[in-house]
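In structure tokens, the next block holds one chain alone, the form predicted alone.
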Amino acid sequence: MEKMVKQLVEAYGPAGEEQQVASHIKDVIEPLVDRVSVDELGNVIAIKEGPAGAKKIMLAAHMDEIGVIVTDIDDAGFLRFANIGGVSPFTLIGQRVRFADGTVGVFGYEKLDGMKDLKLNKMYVDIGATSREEAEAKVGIGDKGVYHREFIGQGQRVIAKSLDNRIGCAVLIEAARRLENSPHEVYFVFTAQEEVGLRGARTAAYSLDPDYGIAVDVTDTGDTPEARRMAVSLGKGAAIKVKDSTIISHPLIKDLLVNTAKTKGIPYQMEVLERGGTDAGPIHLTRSGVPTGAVSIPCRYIHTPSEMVDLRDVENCIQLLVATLEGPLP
């Protein structure tokens, strides 16, 4: 599992440029399913076919990661940028950014009266260039960059950039590997452009027209010193979503997940996310509506270069999905 997660998180894949991640996922999952395709928006759709008349269940985990996009290059060779997704300037200071061709830069900031004045428009990327011409030979306007950080395994916990949501992709791949018999037709969908508006899940769900949906993504925790109160912790099991900003989980799916966890003895916790959303949001609003819920992996330091998850939670999420897909729907 660690090897697969390392390969996924260290791949380059900001929203809108998920091709490297998609290619890797397609190669890994192709032997595990009946069919794989890539749609017009870049979603990877892997299908385990079911018996005639089987209900269609769509599982979704997004491939893309947050990042930055170059908006200007000055005469001295410094890059100005805008965000792709939820990027905080306070997480960027002194961090490294990597562009598609491997060029690496450092985030810096202008002189400020106080750190409270730090905004993205007061920051720049230094790639070591000494002129506009030298910078433009490496990076152009519109080029995208992602955090440049290596994967670290520390016992049961791992630290890396883009665990949001490559760890969800790893859960889907491993669930496909373990799912041997299901009375349903299962769609493992690895979505594009989630971080900029849940876009890939919207088009994929419209095309597939599933009967039920389950999103797999990370969620915040409330287990660090003086953290915002939230009843989710690392190491205490899969988080079954009750609500977030984009969805109130359908009782049928929520109860199915809870009852499956209880029956199988799988550790779980209930998730109420006050801010933020997942691919579950657009799936449940597709066409005339799709009963949808979500299974979440607890994660600390989301949208930073050093996100952290517990592999025991990851394992519990895999077991919960497989057990749910192997059983009947209520």
Contents of the next structure:
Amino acid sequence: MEKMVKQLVEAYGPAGEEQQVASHIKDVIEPLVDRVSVDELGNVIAIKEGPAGAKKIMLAAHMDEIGVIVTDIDDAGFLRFANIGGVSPFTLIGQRVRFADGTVGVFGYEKLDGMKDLKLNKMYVDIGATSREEAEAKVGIGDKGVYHREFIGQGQRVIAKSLDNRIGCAVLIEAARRLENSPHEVYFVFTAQEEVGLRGARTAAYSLDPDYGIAVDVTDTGDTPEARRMAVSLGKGAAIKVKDSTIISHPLIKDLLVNTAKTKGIPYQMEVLERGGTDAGPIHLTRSGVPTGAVSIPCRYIHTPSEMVDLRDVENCIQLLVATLEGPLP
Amino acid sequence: MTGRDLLKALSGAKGVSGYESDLIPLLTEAFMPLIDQAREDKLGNLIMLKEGNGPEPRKKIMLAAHMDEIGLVVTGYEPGGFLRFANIGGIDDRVLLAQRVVVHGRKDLPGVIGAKPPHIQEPGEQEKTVKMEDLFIDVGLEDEVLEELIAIGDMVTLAQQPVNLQNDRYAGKAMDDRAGVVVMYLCLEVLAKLSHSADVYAVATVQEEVGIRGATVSTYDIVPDIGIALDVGHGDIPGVPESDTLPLGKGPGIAIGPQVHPRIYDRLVEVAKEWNIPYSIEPCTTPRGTDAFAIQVTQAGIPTALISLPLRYMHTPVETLEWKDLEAAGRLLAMFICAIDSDYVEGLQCF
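Okay, that was the form predicted alone. Show me the form predicted in complex with its partner chain next.
Expanding to the full complex; the earlier chain stays at the top.
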């Protein structure tokens, strides 16, 4: 498990440029499913076929990650950039960025009156170039960079960039490995461009036209010092989504997940996420509507290079998904 | 059931966005004598059809009024038997203090949102709004029993039964937009006595308050030729300019703006004049905010209009409106529907 997660989080895949991570996921999941393909927007769609007339259920975990995009290169070879997805300037100080070809840069910022004036447009990336020409030989306008950080496993807790949402991808892959006799047709979808507006899931759901949807993504916790109040903690089980900004989970799916967790004795907690969205949003509004819910992996420090999850929660999420997919649907 | 009975029953019933299913039996029973068929779609929209008498294939007119209401959701427990909560939809923190609520746990439990007494407040405390995150619900239970009966994620409604004010006005919760549902009922009552060639789909939509979600999927399914959303508009109150409000008792607002097809607007105004139905003109500049927008941008695009009922104190438990505005809106819609023929619908396609 740790090795799989390490490979997933360290893969390059900012929103809109997921090819590297997509190709890795495709290779890993190919032997575990009946068919796998990549669609027009770059979503990886792996299918475990069901018997004739089976209900179609779509699982979605986004594989893209947040990052930065180069907007300008100056005469001295410094790169200006904008964000891709939710990137805080304060998080970038002291960080390293890696481009698709492996070029690494560091973030710096201009002289400021105070730290509250720190905005992305006061920052730049330094790749060590001494001139515009030298920089342009490595990086062009429009090139995208992601956090450059290695995976760390420390007991039950793992720390890495992009656990949002490569840990969800790991959950889907492992569920595909363990799921043997589902009475349903199961779509394991690794979606593109979630971080910039839940875009891949929207088109994937349209083309797959599922009967039910379950998104798998990370969620916030309220278990750190003086945190914003939230009844989700690391290590207390799979989180079953009640709502976020993009969906109110369909009661049928929410209850199915809760009842499965209770019956199988899988630790779970209820997630009411007041800010933030998931792929469950666009899935449930597809065509004439898709009853949809979500299973979430509790995660601290989301959108930093040091996101943290508990592997016991990950295991519980996998068990909950597998048990749900093996049973009857509402 | 009379329209008035339906309004009172709907206002008092529970149906927070995403959890509207309790309203379905109530609505089905009330509407059944006026419609040919009813079905619930996958997200819980109630789609009711009254067939027209024109030759097939008939044009389709979709009416949409949302049946969900804003409410609260339990987010956690606080030692001593208290519940923390968050909002579903646009709740105004200021109206929550000292409200009575019903927590829809394993059973419905009455509760109160407590308030700190004036005697023990710190200086200056009264000048500030108490934020929702500092409020709590007290249902009177001990910690252990509380967690057994109420789960995180359970919905909460404000406990406010409707009252009849003077001048045939009603005040209560969830008038936004169950009054719109009642207008569909009144429209169908009128249509029962008239002849219309188009099929009429009356849709009680879900999840409008959290992002016009029910109308998005139900419109995709129906693909009407004309869509008309029925919602509420701000009624006249002291301290708000007349230009921003609709007067109570002077008929519904007929909206004009980017989400409204100008020729449907024109026809609605013509119909109102022809039948002497009172109305106001309501300029709506923002494209979002009502089911009309969800309808308009569905599939290849739907010619859409919006009718607004004047309503005071929106998103409070004392939303107030006047009965004759509902009747006028119902009649206006019915007369509009009767005036629709295929040529008119074809004409809408060249803008």
